[in-house]
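Quick heads-up: it's one chain on its own, the form predicted alone, in structure tokens.
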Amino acid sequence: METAVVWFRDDLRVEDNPALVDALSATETMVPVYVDDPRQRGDTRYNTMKRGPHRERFRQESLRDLRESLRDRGGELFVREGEPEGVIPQLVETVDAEVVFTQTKPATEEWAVETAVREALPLTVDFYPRWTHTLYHIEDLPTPTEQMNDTFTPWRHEVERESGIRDPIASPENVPMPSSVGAVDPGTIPTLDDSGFEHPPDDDRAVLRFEGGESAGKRRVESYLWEGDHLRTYKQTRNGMLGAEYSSKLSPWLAAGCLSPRWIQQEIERYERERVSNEDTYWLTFELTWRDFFQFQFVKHGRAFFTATGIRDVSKHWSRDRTVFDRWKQGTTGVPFVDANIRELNRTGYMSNRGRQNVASFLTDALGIDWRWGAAYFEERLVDYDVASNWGNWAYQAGVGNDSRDNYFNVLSQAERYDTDAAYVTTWLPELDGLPLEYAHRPWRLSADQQTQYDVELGVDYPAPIIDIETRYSELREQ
């Protein structure tokens, strides 16, 4: 064959792609494409966005590095608005391709889409989807995704002892691409203004100014690596909430391509090597496993992710109170260790492991709001919004996903814990800043006189409790 075009997708990069190498292998000649689909811009059922300016802002920065990669090859990234099931075939046409190479993904919507653009093509080129995203490959499981287990540690230890990590493949050094494009517009990568986004604001508090693309992602490595030697300590420090270096934060590159999870297995394998192996080290791997599970999950249960029963087919009564919902997501629960999380999250796109969990825990356990609300906001609002990672962990959560087990988290008892100091709630909720240490995760506590003693009005500087948390926590433990 002699023109392929690449669409590229979540797939943001030349190194590891196997799209791009295996069209390189089939053709003489290759035409990259990106499509920027507006329904990714839309609204969901949730009356949430289904990406907000955070992530715009980082896909847009991805966009245009990957177009600096492909011209210092001696090729192009063409920019299409529109859906793919359109574009696709209409490019195809237009350069004359044999053949299309792409990610294949097993979300509802991503499949759906590449079935659609599968179906629109001319029944004389060739389709050929490639697994790109996961640190094991789907074909190396040593069981079908159809019968694996749904517990992450059976999984895992079977994995672990029965298949291997594929190496990554080396980026090319030449892209070529067919003469007839010499003609055609490579199009244009739109802005946030384009798009309709207000611009996320630059906030000094933020763990890290995530900038898009897989150069900016490879540098993020070099820095938590081999610069600052953070990973002898990972599995110590993976808990923390401020700052750039307790983790490795590398979410927001997987999550768009830029990265690909078998690259950063090699750079930890080198690190093991060259600096020392221990079970820090070994802690990264073990989070890009769980990763690769909810990935296989979706593979095996699909739609059944985005049931308010979930996977398992649970009951559970929800509340769909738009009110205490609106207070969770601005931040204005009352509840210190939630507020500041959800903070952060709006003003930066970034919240961390921990962080998740227990907003998660909170919005269905305490208030027993319906779970994929939450999952909805996070989608709009996360920098590293992954659909098999969210929805995954926020079932999970909820009791109507993968662990089978009926547990919360206590928000408090998990504040005075992770943020002992309040250094956390204070940076995000500065109005608390004067509290001493026993108050600023419950200032319920504080007195009136002491309310005015620390210039904190309850209802005024900072909200009341949204409920009485601590009797919802005696409830919790009596069921």
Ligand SMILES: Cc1cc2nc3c(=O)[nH]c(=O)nc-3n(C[C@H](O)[C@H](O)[C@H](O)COP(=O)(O)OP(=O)(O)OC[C@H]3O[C@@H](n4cnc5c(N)ncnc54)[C@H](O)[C@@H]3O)c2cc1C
Given for the second form:
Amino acid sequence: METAVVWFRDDLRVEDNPALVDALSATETMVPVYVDDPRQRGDTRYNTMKRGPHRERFRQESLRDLRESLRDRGGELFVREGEPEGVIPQLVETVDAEVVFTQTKPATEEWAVETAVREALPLTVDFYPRWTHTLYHIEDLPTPTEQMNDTFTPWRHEVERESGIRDPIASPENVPMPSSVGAVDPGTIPTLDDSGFEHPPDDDRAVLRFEGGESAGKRRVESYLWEGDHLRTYKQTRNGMLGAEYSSKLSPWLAAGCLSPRWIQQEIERYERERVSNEDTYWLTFELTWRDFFQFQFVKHGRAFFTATGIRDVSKHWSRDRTVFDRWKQGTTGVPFVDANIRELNRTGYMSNRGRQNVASFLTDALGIDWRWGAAYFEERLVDYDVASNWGNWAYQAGVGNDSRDNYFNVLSQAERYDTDAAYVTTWLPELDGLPLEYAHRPWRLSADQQTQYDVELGVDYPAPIIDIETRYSELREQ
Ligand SMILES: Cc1cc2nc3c(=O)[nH]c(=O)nc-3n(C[C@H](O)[C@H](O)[C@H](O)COP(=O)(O)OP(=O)(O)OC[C@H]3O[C@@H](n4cnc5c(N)ncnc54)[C@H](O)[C@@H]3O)c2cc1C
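Right, the form predicted alone is done; let's see the coordinates for the form predicted in complex with the ligand.
Once more the chain from above appears, this time first in line as the rest of the complex follows.
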């Protein structure tokens, strides 16, 4: 075959990209394209946006970086706005391609678009989706996804025992294009203004300024693993909440496919050979395996992950009180640990894993709000949103998903354990800065005199709590 169209989706990289490399071996020339689908920016049924400004910016930067990489190899990244099922067949015709290579992803909407593109192509054009985004390849799983274990630990033991991780594929040196593209406009990568977003402000308190693109992702690996030498203590620090180095912060690059998990694994193994191999270094592989678990679970359960009753069909009574939900999403519940995390998310697009677990439990266990509202809000705000990781973790936290816990997180004891000196809450809630430690996580215990003394009037400087949280936890304990 002579020409392939390579349709990039959430695989915005040249290193270890099977769709790109397979296209190169099957054809002589290729036309790489990214389709900016307006449906990915629309509203959800939960009254939230599908993609907010942090992730939009990250994606635009990633596209610019990918375009640079392809140009360095003699290629181009063509960018089109529209629905892929319209754009791809049109491009195939313009450049006279015989085949389309692309990434496949297990989530319902992604699959629907993939199917629509396949069906819109003429029968003479082949369509080759490639599995590109997990550590373990789907074809290498010891048990097919339809029968996989829904509990993480036994599933992990099985894959670790019976499967292996493929080596990453080197990036191509050249990206040859057909002469037919000479007259084709490469298209413009949209800016935030084009997409109608306000620019997210830079904030010194942000854990990182997440810059999109494979180059920036590799720089993060360089700085976290190699220069900072942090992997040797990763397991011990990963429950932290302040600063760049308590965890890898690789999630946004993984979610957009700027980095491949297999390439990261190769770096971990190199680190283990050249520096140290211990439980902490293994733990990053362990977390990447958690990520895989949810990806494969989505293949197995599909749409069930988006239902209120989840994959286990658990009926719970969920409240749909908009006012309560709005206070949660604005970070004005009056519970500092929750509000600080949500304000970090709103401002920067990121929240630590510890924070995510706590705010999710607070919304679902303490406030009893429909967990899907929270998941949809995270979908809007997170810079690292990934459909399987997000909805899978939310369902888990709400007690309707995998390994489901029926135990809630007590955000007060969590706060006192993981933010012992209240440095985290006062970073994001400076209005509480002057409070003695014993009140920083429980300001409702301040008497009227103390509120005057410390200059924090509840309901004025900081909200009065949305519920009597201490009583609520006593009730939950008794259930
Ligand atoms: C309610 C909730 C929603 C979440 N939504 C997302 C999401 O949309 N996108 C996302 O990437 N992660 C999500 N996570 C998982 C986890 O919180 C983030 O991956 C992690 O905080 C990202 O920071 P990091 O890269 O420094 O993680 P690290 O601790 O350094 O972990 C390394 C990588 O392992 C993967 N990983 C770690 N923990 C998990 C996990 N529990 N589930 C799946 N993958 C994991 C991520 O790719 C991460 O980048 C969610 C967790 C919860 C509790």
